[in-house]
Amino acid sequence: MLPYHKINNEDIAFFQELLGKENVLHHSSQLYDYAHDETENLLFYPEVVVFPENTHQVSELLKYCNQLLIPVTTRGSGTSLSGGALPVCGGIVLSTRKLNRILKIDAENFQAIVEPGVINYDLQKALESYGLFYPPDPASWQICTIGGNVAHASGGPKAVKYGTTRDYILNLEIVLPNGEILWTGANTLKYSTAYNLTHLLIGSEGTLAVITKIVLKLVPKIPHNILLLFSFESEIDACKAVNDLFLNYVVPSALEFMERDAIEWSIKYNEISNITINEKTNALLLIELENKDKEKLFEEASYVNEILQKYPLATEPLMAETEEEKNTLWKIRRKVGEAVKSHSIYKEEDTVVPRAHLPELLKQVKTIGKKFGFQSVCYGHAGDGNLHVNIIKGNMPDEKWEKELPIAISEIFEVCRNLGGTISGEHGIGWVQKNYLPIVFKPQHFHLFSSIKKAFDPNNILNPNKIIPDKW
């Protein structure tokens, strides 16, 4: 691979002519916000940040960069937790901020066509007047983009009932590194026409092409919901309760797990004073139920309460009926990551196992924590077996943190593999997880991955040094 081209004044002049001066940032004082995402404290400065406004501009930009070997890292809102938006080789950050239009809402076919910079929350609000709903809703839904969600195959609380982003993408308009513009499939609910390029692009983290339009599948919005917060004496009991619900034919629209520390840190961080936790509580389940019929909704809530009566602290759940009460509980859950980050230096691992093995995964995480001397705060999507493990540095010496923690993380990932799971459920691989991939993949996998990358991006300009490990 030839060395990447260092951007010069002639290049900047080309970008300004193509995009307009207002859409090109290149002064050092303007670049900090694009040198990091939400992954730990990593910092990689780009040389230039650009804001294309249409597919043609993306095409011309990529064609130019491909010819000169300029790295291009596509960025949405920068909420990645795996280093996916970090320009680790410098070059250009291609922001989708101005590719932010909802192009069409097709209520008859339950579809929407959007550009990648559309904010998840803004789409949700736009769909309300149509009585439609786009289920994937990551914790950062108020600021994350649909394009970023596609790039990471994001999930969210609603995945337990509705599935992840992967289940709602019908078709993609993409620009290849040589500037060629393609649609990957068709706007149909069924697709059995040769290789499925759409699904290959979902989760590819901007390493194969730049996505410029997205065709989404929508569903009818169920009008009524209720939130229940159940307490448990042990984390293991809370995890076991998840299967109790499914075995009794209850399919919640959200089913979230939080350890005591997770909810207490979030309550404090968000300055919420009207929720208290029983002193015997060590874990909680946040359960959302929905129904078009309010009476049936409350009947189901009563049934859930009956199922969980065998757990002593679950006999008196907190019930949120008003929008204000629901928003408070969701704020606590969605802000746990921010609360942990404000408390200490940390690393977050996005583990996932078959749902019934969640209690064993949690048990093993705690055992590994004792072995290596770290505290962990765990929470996540219990209904999917997706556990976010926040490893807290606290007072751990820097040398031990740097040298021993990767070994501990490897052991956690080996547990996931042995339980039939894998090392990321929704955060992706990006920069920080790539060198753990040999735990779950064989060299032949990486031969295939490398071949796919080369077929799409022979000059390796798109988000280079991501996903594929350094050694395999």
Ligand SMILES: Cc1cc2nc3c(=O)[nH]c(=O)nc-3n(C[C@H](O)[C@H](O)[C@H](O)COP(=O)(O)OP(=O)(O)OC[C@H]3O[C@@H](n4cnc5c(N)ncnc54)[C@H](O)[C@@H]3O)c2cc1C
Given for the second form:
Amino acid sequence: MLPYHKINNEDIAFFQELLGKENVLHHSSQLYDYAHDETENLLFYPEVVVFPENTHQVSELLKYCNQLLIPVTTRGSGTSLSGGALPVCGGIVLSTRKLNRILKIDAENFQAIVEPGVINYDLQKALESYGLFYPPDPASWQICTIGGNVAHASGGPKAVKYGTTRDYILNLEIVLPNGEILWTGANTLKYSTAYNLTHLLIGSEGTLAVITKIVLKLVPKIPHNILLLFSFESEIDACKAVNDLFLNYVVPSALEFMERDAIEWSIKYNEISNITINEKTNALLLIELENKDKEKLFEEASYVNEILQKYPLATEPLMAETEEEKNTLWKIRRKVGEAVKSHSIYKEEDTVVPRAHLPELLKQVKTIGKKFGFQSVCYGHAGDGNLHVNIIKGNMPDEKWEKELPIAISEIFEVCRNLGGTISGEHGIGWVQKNYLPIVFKPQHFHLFSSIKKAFDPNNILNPNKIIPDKW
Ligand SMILES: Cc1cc2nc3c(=O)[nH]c(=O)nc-3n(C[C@H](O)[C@H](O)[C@H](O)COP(=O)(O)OP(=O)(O)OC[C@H]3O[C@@H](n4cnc5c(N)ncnc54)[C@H](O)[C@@H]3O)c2cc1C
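Starting from the form predicted on its own shown above, please give the structure in the form predicted together with this ligand.
Now the full complex is given, and it begins with the chain already shown.
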């Protein structure tokens, strides 16, 4: 690794001149909020935090940092769960908080152009009056940015019907470490024009370039939806039921799985008093259906009920029709991660397998848990085969936790690989998962990865020490 330059008063004066004093933080008391993201309890302090307001400023900043060898970690809202936004080599954190304009909503072409710091939820709200919809909606949608979503190739509950962020990005304006500004492709629905740089940038976690503008694809908003909650006696049955729906021609607009502990902890965390979990329940499926015709929606709901009656259900299904009822169920699901976090020290893994193998994945996760003496709480975007496995520390002694956790995680990831899956479906690799990558990639892959990184960022200043493992 190149020796990095330590930021001094002269550098700070340059940043202040370029961005204005109010857009540069460098006092130690101001840096804590940028030293962590939502990845467990990791802390890496930046030396300086900057808030550029336009592409030109980003370009000048990068040019300067590239010449002096100052690491630059781009940050949206810092909700990454893989340590993506942690400045592990110090240097500057480049916050996109002030690059937060919705520049254009082109309703005729079903497109929007936004800056990377736009909050996902704010975009959704802005599109409502146009009858348009941007489907990728991570559970963190009220706080995460579109730029962060692009850089992590994020998913969300709607991915089961509509696909992930990757399916909604048409074109990107990027700034390279040497300050050059480029558009990666075209604002078209089809693209067969040489290497696809847009797709290379999606999921690149701030290691190749800084994304400064994003052209998004939009779809018409389907006006009616309902939410169904099914309680299963067996968690394996709940996983089996997921694929059963598709085999019976049902494509829900969301299909989420939660184990009993996950939902119980979330109900308690959110202080929800009007929903109780029957003692026979071991897992739940939250199923969203949508249709432009209200009657057809209810027909489909009773068809889903018919399909799922073959499984031993713990209670009658619950149907949420009003906005208030739906919001309560979504709150339970969207806040489940925070509920788990508040319960115990934990480690979350973002496993993903072909959907039909979900029951086998869950079975094997439980077997590995028993072998190592870990409790695990699982939930996730079951319709995508994406299971978030939360390994709970509980009362486990620190030494056993630190020594055995990486071995248990490796075994879980090997199961994913053997089932045709991989080690992250939507949270990315960042800092905490990089050393597990050799489970799914060969040295030839890492040669290619390193060559791509070098071509974009020869001085290794952009989010250094991420994605590529220490040994390969
Ligand atoms: C409660 C909770 C629920 C979540 N649910 C989901 C979920 O359902 N689905 C899902 O996929 N994820 C989920 N996440 C993870 C996280 O919210 C997503 O990864 C999100 O996309 C990160 O956005 P952010 O703005 O917080 O990005 P940050 O955390 O700030 O950054 C993430 C990565 O993107 C890079 N980056 C950010 N902006 C840019 C840019 N402009 N140019 C280049 N690189 C950039 C950063 O360097 C970093 O590597 C959840 C997280 C939490 C805490």
